[in-house]
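To begin, one chain is listed below as structure tokens, in the form predicted alone.
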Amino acid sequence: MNGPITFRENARADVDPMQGIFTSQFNRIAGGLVDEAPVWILDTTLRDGEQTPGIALSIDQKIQIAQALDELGVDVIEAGFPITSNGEAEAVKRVASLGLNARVCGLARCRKEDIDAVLGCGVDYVHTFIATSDTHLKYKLKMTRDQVMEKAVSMIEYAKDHGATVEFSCEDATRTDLEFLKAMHVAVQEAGVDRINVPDTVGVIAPSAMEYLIGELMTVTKVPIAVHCHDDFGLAVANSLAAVQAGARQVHVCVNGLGERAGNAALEEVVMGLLAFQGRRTNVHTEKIGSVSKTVSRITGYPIPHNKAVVGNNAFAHESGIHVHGVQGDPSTYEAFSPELVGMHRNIVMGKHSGAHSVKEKLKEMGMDLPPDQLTEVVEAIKHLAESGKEVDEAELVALSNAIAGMKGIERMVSLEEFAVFTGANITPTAMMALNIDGEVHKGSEIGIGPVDAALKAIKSVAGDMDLEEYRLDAITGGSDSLCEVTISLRDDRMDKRSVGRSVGADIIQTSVEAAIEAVNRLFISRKG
């Protein structure tokens, strides 16, 4: 196991933290850079994040998320609250046994049985807490301040006697009397605590007040201070950044801002905010943020809002012709930071504010080059559709452009010769594919988790290296005999090319194959160009 207070100090020292971030000069004028030491990230997605209403993770799902967080580079993973159930304890035990680079901790009330439950999971990092606000003392604990202090000190000493790293939280710290809060910090330090967390348990403090509070606590606190902020007023990230500005060394976060009620400070926003506004490094590999965000969304079933900062689909989407033209000239004109920095991609959206330049560039990206008169028709059609309330996506842009161009001058390099898919009960779905590529027939076969997956993998095995970026299936008319519409987006990361194909039909597998072939065609044409 790791030592009592050993953390990665300079894991990302080889990376320029400000590369690809286009910050305001006023951040520097205001004195944003306060310390060159990295800020530690404690991720509590597996504990506080699972307390999000509607989320219940299996042990295997917790392991998947823990491994993703470890690859992301977080310093501490709060794996759970072992005393709550046997299943929770088993999950914490399994995560602790993975041999991760991140420290693994378990949550415990200031009770001997809670701490024993954490230690019994093979975890050497205990995060223990007790409430300190007068409201909690009176209505929840029914204890005096002296009793709370005595309980905290005795339990910290108990955990330290068992060789654990101990982090302590005064629950509801932001509504606790300041002098009593300071006295608690002094007392737990004398008991040997390794770090002290300051939770904004109900999300009720403002950033300026948080900066003041941490500054006051720094006058008596000699161990690292952490902060745990909730988003009830939408200020969890701002409060976390304010705390670091005042001297906090660690921030508690959840991926995608999951957590009780309105959630916790979002990992992706805290990490990027520290970089952009304070020039502060973390040990997080920012380029993996996008993929981890999607992984957590998929496993938890909680969708990422399109307008979510950093990782939402619209975070790097541009529609206005002026904006598109500027971004294509220099991304800093209309982007706060480069999408590649967080593992995302720029998206040019077609709508009533799109200009001919952005439409032309978007079509060129997908392997189409229309003459000026046809391009003008496409732009006018897009604006007409958008003004009537119709959203024009990439697949519809392709279809619209094809209709106007009449497919004239658009080369087809790939065509479907034949395919077959075998599936059924107790049969592994298998697909065989034959494609005519530039006059030569190529064949391949693959298995998948379903018939569509097998078919798409078979196409990839024949057509070459490309990644499925998006698969969308929509019913057009409704009913059991409804026609389906399949949209497929492919990406060639080596050449930074992407393409979209769409098809309509009665059979989902057949339609999916046709859409994929259309996307492959456009990718091949784009490569050729």
Second form
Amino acid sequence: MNGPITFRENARADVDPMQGIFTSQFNRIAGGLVDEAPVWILDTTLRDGEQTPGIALSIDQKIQIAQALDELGVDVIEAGFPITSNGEAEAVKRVASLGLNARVCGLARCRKEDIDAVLGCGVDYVHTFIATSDTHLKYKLKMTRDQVMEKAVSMIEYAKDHGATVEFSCEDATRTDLEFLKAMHVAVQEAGVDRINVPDTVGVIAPSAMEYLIGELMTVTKVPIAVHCHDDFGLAVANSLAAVQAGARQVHVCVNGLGERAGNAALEEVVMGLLAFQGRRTNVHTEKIGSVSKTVSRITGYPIPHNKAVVGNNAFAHESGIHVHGVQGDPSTYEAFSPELVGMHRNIVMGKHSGAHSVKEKLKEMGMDLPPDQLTEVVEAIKHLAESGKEVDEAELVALSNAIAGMKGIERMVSLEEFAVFTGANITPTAMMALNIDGEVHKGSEIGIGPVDAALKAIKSVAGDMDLEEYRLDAITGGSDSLCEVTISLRDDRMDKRSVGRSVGADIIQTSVEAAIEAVNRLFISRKG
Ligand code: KIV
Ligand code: ZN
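Alt. form predicted in complex with 3-methyl-2-oxobutanoic acid (KIV), vs. the form predicted alone above:
Okay, now the whole complex, with that chain kicking things off.
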């Protein structure tokens, strides 16, 4: 069923780990940078992450997340805790049968029935755990230290006898008596364990203490050490990095920092922190981090906080004139690392701190070039709106600029000649589109999930290389005859350009088409500039 543990060594040796990262030179002086073998990432989004209050994933959702994690390049996917329910076991079974590059593991208490449940899913990597702190022994397990040790040893032997790769965790390790913890490590090693995880189950250790603890455990542990940190004091990532600094070889993480209570160490922060502060590679394709974070957020229904490190909307957003000016001179002035490294984009945000320079750049990015007097008017209007508490997003900026500049701000290269949409019951929605581009009529047709989808795809098929970044539909008045407002953002990744179009009307399909064509016009213009 399994072979020896195989993990990729230096799979990403092609990448210069420090390119595009602009951290403090004191990290190097303090001896933080050591370039050694890659650190393995065990992702537990599907297990500890699913224990986040309010998250329950269907089998299909688990499969989608597992596939995304595999493409991201994590080494191990903890797919679930099979003994907990038939549905959970089925999900783990299905993930295990996907034929992923990542190893798939299942969680088991130190009990035969738990281990059988993992093995019964066709999984050959068992992560088994038992609590070892006196608090857990007394109030939860009602067992002695000797009994706990005996249980762990016999269950590891049982799993090994069944051919599994076994990772073992002393639950609540960071509140366990050090001598007993060391004795546990020695005993489970003798039982044949492959890897020992050190969980900070309640998130109660500080980074310096974690470094000390792992250093101590390294003196008796010959198999690779992993860490599993919770974020109760907001230190999960710092503790994980400290553990690696002291010799840990694997880190347990969850995408977006999901997990029990305050969550686990966030995958995106650990991976980038290891690179930036310790020069340590992982097998993660960092440029996929942004999209995997969004996928997990969409599927779990857990929003990514705007100010979340690495993957939040604001992580690479700049509002104040001074910062925008600096970043335009050289991004390293106000960015710790390049957004492209993690598949994110720089964003110039309009607000009360915006200066004429940033507004001009932002408008240019969206295909509008205003003369200085109109630009000053737009800046004043933005500040006025922002001070009265109104958010000035890209669509708002476009509307404002249109109002001030009339349509002079937009040169039109693309206009609608005709379109038709066919939809109804038992018919695949289909759209036909004819656009006049620079005086020449181009036609195309597409099918879609609905009529709007078909129409937007037809526009794309005619207008060419661009992706729909965002589609927003707002009802302006109530009732079935209400006006709707559609905002569409388009992106051209090849040329790193984006644009926004907005339209208001009574017919959702027509209004969507108009907004899309406005955005297409702006994209065409910004490509020229
Ligand atoms: O936090 C924890 O201790 C765990 C164990 C199962 C490793 O999640
Ligand atoms: Zn945990």
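Owing to the predicted nature of the structure, the values given are computational and were not obtained by experimental measurement. Numbering follows the first chain given and starts at 1. Under this definition, the rigid core comprises the largest set of C-alpha atoms superposing within 1.5 Å between the forms.
>> Taking the rigid core as the reference frame, tell me whether Ser133 has a CA displacement of 2 angstroms or more between these two forms.
In response: No; Ser133 is a residue whose C-alpha shifts by less than 2 Å between these two forms when the cores are overlaid.
>> Core superposed first: is there a CA shift of 2 Å or greater at Arg111 between these two forms?
In response: No; Arg111 is a residue whose C-alpha shifts by less than 2 Å between these two forms when the cores are overlaid.
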